[in-house]
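Take a look at this single chain in structure tokens; it is the form predicted on its own.
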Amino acid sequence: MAERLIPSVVTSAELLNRLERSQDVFVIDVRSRDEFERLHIEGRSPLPAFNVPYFEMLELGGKDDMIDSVEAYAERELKEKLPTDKQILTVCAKGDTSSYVAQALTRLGYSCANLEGGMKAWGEYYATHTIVEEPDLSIYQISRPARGCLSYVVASSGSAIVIDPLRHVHHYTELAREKNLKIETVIDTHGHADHISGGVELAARSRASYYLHPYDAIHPIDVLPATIDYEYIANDRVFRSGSRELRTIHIPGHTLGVIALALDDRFLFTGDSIFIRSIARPDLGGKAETWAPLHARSLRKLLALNGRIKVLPGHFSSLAEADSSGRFVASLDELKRTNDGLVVLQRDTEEGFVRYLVESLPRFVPEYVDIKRVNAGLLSADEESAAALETGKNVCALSQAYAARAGATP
């Protein structure tokens, strides 16, 4: 048995920093092929990476010791594939087995580091970016990079509104404590299908009010009412945070109850309607052809707003959609020119746009039905089952549809 080496480690925060800066990252992912297919590390551009299940390395390495076996396999099978001019990042489910791979590659002379906590840590990593921080207004964008989910904290005069909080709510309470904010209002822009909302739990922990449009408090497939506590959102309702006001715009289409929130003519929180490069799908309630015309009219309503307003979306498909600071934000005028769905919407008749929507639908993710049940209080999910339901990247946008259908990375 050769000497054991302690490999370098890379945290999820360090990994995101590298990806946002488009630094070279060469990935060896040693999970099963199914796990790799469902979720893998992506950058602003396609990353050099390959997937070799760890158990195959052990079996084909042919040694009694795990690291010896991986070393023998790598020397024989990977020598021509591994770079010698950049660091190799080893990845597994929880950061354990990939550590052995990192040790074996280090012994062979490669520059190697292991992702601390593996894909579990990466999948649960949250990042916070400041959109604006002024004397009387702060907006923070909280992202979950592995899943492409975005949420927001809007603060003024010590009062905060949280929009679309994700499942791990301590990120919001810690931010509120750090910034000396009181969370008074929690809003879900719609009944989410791709992730479990933290809205009800965050509102309870913060002694805040939780709001949802009543149309989305009915499970669209089961046609059963939610059992969670919530207050109704109506169109043109005003939510106040200190001296600032957020006004709701009911925009049915992605769901029947989805809303956007406008903060003056400066910021528009679009939830699942307009993203940076794409638009939301209209079929997660099982009524694509019925909801698509609603979606078209709602998007036209948003396009009529001031073109200088900054759009803050509910999802992203790629880190490449972020600006140089890692923030997902763009003016409505810019999106009218660059967003595929909005370009088609402005060019085509409603009939043509509806046809575009229906013909562009992504695969339907079966787990989304149960996620909606959890969010409505119709189904319970412990940590393990919640994590299983949320495995993989969100598939809420049309532009992701083509890649998902082809089995490629968007």
Second form
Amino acid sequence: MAERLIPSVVTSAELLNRLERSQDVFVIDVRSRDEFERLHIEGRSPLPAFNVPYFEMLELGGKDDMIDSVEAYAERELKEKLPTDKQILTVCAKGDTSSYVAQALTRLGYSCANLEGGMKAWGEYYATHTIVEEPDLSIYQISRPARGCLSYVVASSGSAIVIDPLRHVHHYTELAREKNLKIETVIDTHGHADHISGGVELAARSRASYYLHPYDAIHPIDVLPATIDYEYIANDRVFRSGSRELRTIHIPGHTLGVIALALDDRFLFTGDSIFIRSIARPDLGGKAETWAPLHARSLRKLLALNGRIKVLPGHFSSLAEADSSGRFVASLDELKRTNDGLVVLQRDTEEGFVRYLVESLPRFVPEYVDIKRVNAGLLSADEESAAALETGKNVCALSQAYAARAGATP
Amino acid sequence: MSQTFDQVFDARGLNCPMPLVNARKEIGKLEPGQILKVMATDRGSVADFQGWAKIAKNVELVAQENESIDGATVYVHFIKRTV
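Could you give the coordinates for the form predicted together with the partner chain, as opposed to the form predicted on its own above?
Full complex below, order starting with the chain above.
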């Protein structure tokens, strides 16, 4: 038996760092093809990768020992496919199986690193980027990179507002402790469909108030009222954090109760309306054609704001939307020129824009109906079922912008 | 009607890929036609046994079920050695 070599390990934080800097990462993902389809590691541009389930390598390698089998399989089948000039990242569900694969490939002389904790760890990894840190105003963008979800902590004079917190709320309480902030207000910009909100739990843990627009406290498909504790967001509500104010702008379209929050003429938290490259889909309530004209009018309302205002969206669909430091932020003026949905909105009639919306709808994700139920308190989910509902990357944006770009990629 | 079997392999507590790696060794000890019952606590084993049985030439996945033992879910796979 050959000696056991210990391959190097890459953490989720290190992986994000590499992906943000567009450093070449070659991925071999040994989960089943279904799991790979649902969620895989993506960079600023498509990554060189391939997917071979570990049980195929084991069976076709034909040995009793996992490492021996992978070695035999790789020598026979993967020689032409694996790069010798760059590091190979091995990936599986939880990081154990891919470590055997990394050992086998290391034994064959390849440079290999194993993703620690696998896709589970990557899917649950949160990153914090500073948008601004001034004497009396801090804004942090907290993302779940694998899922494309963005949330925010806005703080002034030690008092913090958290916008759209994601499910693993300790990330926010830890940030608050580290920065010496008291979380006083928690806001969901809308009833989320793609992820389970951390809003209610974070508010309870921080003894803060939790706010939601009442229109989104009714499940759009069940037409049943939410059972969670929340305070109504009135359309003209102003939220205060220290010396700063966040002004509510009701922008129905993606949902009936979605709001944006404006901090002076400087920052605009757009929730699910304007993203960096695309705009939100209007069909998750099952009424695309009824809601699309509302969406058009709401987006026009946002376009009328000061063009220098910086948009901070609720989602991204690709790391390519990030700036060079990995932050998802751009001025409204810039987005008027570069965001596919906004370009069509400015150019077309309302009728034409509605047609564009309806024609650009991505697939409907069946889990989204249940996720909205969980967020409204109409369905309970333990850790395992919550994780199962939250698989894959969010599909809250219109797909056209990405389809067009993917098609143009050589 | 509950599934009959000839041998039991208890893979509870083992992480991926060991339930499958070891079950594959165990089934080699059976006679063709005999059935191995594999008990695992790794949820991923459900899809993995399905995928593996599709490509392994001497194995058929006869049945899969969930059992609750001492409050924990146990994923049970019945695999038959065919040749």
